[in-house]
Amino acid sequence: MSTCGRGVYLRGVVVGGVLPARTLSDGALTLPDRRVAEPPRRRARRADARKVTHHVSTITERPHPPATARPLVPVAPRDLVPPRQRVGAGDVAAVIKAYVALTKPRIVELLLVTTVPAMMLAAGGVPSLWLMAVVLVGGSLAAGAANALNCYIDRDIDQVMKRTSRRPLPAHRVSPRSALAFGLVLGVVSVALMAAFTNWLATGLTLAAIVYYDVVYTLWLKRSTPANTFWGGVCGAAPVLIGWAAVTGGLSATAWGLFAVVFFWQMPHFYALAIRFKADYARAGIPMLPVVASQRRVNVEILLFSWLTVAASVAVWPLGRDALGLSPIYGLTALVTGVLLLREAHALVGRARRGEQMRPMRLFHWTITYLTILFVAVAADALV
């Protein structure tokens, strides 16, 4: 076939479907072009999508060095596990602090001051070293617990108070988890430890305040009435039972009037702190009295309950350990601490009616610096 004979038959093809194909000016037959004009728009959508791939690359991939400047080094098995991961000593103390605050020591340390007075007074004198040791080990360990257990329950409104919005739960440095687990393995090793050193009244008395306390007043009474402070007293003046009993292994008149005298206590205690952080409490949904009721009816309990504290300390002193009751000692502290702690009551009162400016927290600390003055003097008096 000549060679116009072959541009002739391939130009036939093409209506059949075969690419096209050309000769050159030699008779030579070159295969065809297989690109195919793209339209403009669709051609400047691949450039654009290609810079951003490039973009993207160059963001989260490094050059890698060519494979002649990177020697292969065999690796030993044990080099393939990321090392473990140091913990500074300043994580540790951090850590360490978080768990502590946990259990609220210092209110942890108010209740102490009630309990060794209370143990003194009942041995009429210095009990055995070993059983206070064990009292203050294991009531230590028993509020500490409450009080973590009382932190994981109310962890969702801690959030929301500022007062307690820096505790270890809300700020996120102790997870509920770990504050549950913390407070269930303190629960457990104060009670082994007062079943094991003390007696079954102390025991159970240590035990019942912890689930009162976290049970009944945390889950139901703090968040459904306002006379959530009056029936949580019951747990703050557990303590002085629960000395009275690990000495005595029963609960006389005496016992149940110091009792009384840290129960009382507590309601123009915490009330002045509720009016302090009344908007704190409001805004967590907490029906404190200060929060539902009128500032009258506050006043009125803080007047009644104090006038009640000082009854029931002077109440206490012909009571005593016998007959003879307690000393001048006691009765006079009680009677000059009273006057005061009632004067202070009637001044923040009187600033209220006034319209003043009530400084609630005058009387919170006063009622703190009352009730150890009150119990020292117990002490000192068991001493004479």
Ligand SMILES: CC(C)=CCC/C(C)=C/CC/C(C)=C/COP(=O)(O)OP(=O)(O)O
Second form
Amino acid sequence: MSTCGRGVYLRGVVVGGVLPARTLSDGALTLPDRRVAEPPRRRARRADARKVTHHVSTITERPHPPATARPLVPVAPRDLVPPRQRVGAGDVAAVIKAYVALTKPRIVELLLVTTVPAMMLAAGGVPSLWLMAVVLVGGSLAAGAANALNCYIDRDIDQVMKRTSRRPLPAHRVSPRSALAFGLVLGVVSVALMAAFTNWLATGLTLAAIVYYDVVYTLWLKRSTPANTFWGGVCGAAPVLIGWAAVTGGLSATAWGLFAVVFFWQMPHFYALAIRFKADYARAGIPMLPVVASQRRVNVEILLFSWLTVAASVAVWPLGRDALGLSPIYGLTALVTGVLLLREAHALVGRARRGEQMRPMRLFHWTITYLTILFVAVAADALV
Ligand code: HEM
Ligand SMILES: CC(C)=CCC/C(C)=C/CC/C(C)=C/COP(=O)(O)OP(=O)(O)O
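If the one shown is the form predicted on its own, what is the structure of the form predicted in complex with the named molecule?
Let us now look at the entire complex, which starts with that chain.
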């Protein structure tokens, strides 16, 4: 990380350390349909939220958002979700759909893109189908639990952001209490499954990933520091370690190498999204880097982490599963896709510097193509 980068991160971490977890803008907390009975602690948090909005506004040199929303109307918490809009218990398909949506299935599915090849490489071929099934089901339930709890904790933010406003909680299809219960049950089932059929390391990593995502990232860092993306990558890259540990009972240098690839990779992946939805994040008072720092600073980080991603992917080549390293299938794929990823990252930065339309979703989609191809190569390598 660059020296100037460290400066902003440290400042962010300090801010994160002194402010409480809930740090939304005035607008977010006073939306007409977020009518809650307001206990004194919540009122105090709102005062803190105004401080953070001010912090964000100061850094971006934008005027402080006016407090124009209507005052909160005290109602019982159970009335938070208007009964009319809740999914009727009789409509089984709609109920199932809403609960599945809580697990963010697209993200669960994508996390598995990295887990399966890691397991194959660790096993030097196709691992036992039983173990694959356990890790896939246990891992999906764990990621689903982590996501459902994230939906519960972030229901206020998700309501304010356009991108997330159709999720089950902001759309009032599931009550917050049901989402919380669902997330906790899924979490317990997933960890029990891993404990019963894998080993302690894989189980411990699974539990740690859930707790880390929901407590360290969602409750704390996401709302308080632009370093949220960096630290959030730890749990995003954890499935690689979980898969490897489930097969071997340990973690080798190659496992850590693959972890590093996903960890660095998620920075350009997420920053591209954060540039695209910068206004959303700003409205919700979330200090994502593009909201609180200059575009120049974001550009530097996109390039830095894209290069680190490619460097880590190439470093995995000689490591492999044993002294022989990985085959040229993997090595050449890492080089070619790496060049393409870097070309796209530099293209985005070039457009930003020239003041052209940035089209960040081009990089976002490229990051996905890159990681998918790279991990297909890992799997292919395990088969040869
Ligand atoms: C490593 C940690 C990761 C982080 C921090 C991350 C972050 C995110 C975020 C915040 C979103 C937006 C979610 C939404 O709109 O609901 C997203 C969407 C997406 N991510 Fe990731 N992601 C990670 C891993 C992955 C992986 C491993 C892949 C696949 C190779 C992937 C591919 C995608 C795709 C395709 C979408 C779009 C989903 C959709 O349109 O429904 N992500 N990611
Ligand atoms: C095995 C296991 C438990 C793995 C957990 C993996 C997991 C769910 C990783 C997500 C990583 C991450 C920082 C996502 C962004 O959340 P966000 O809240 O910023 O995204 P949003 O804005 O779309 O809600």
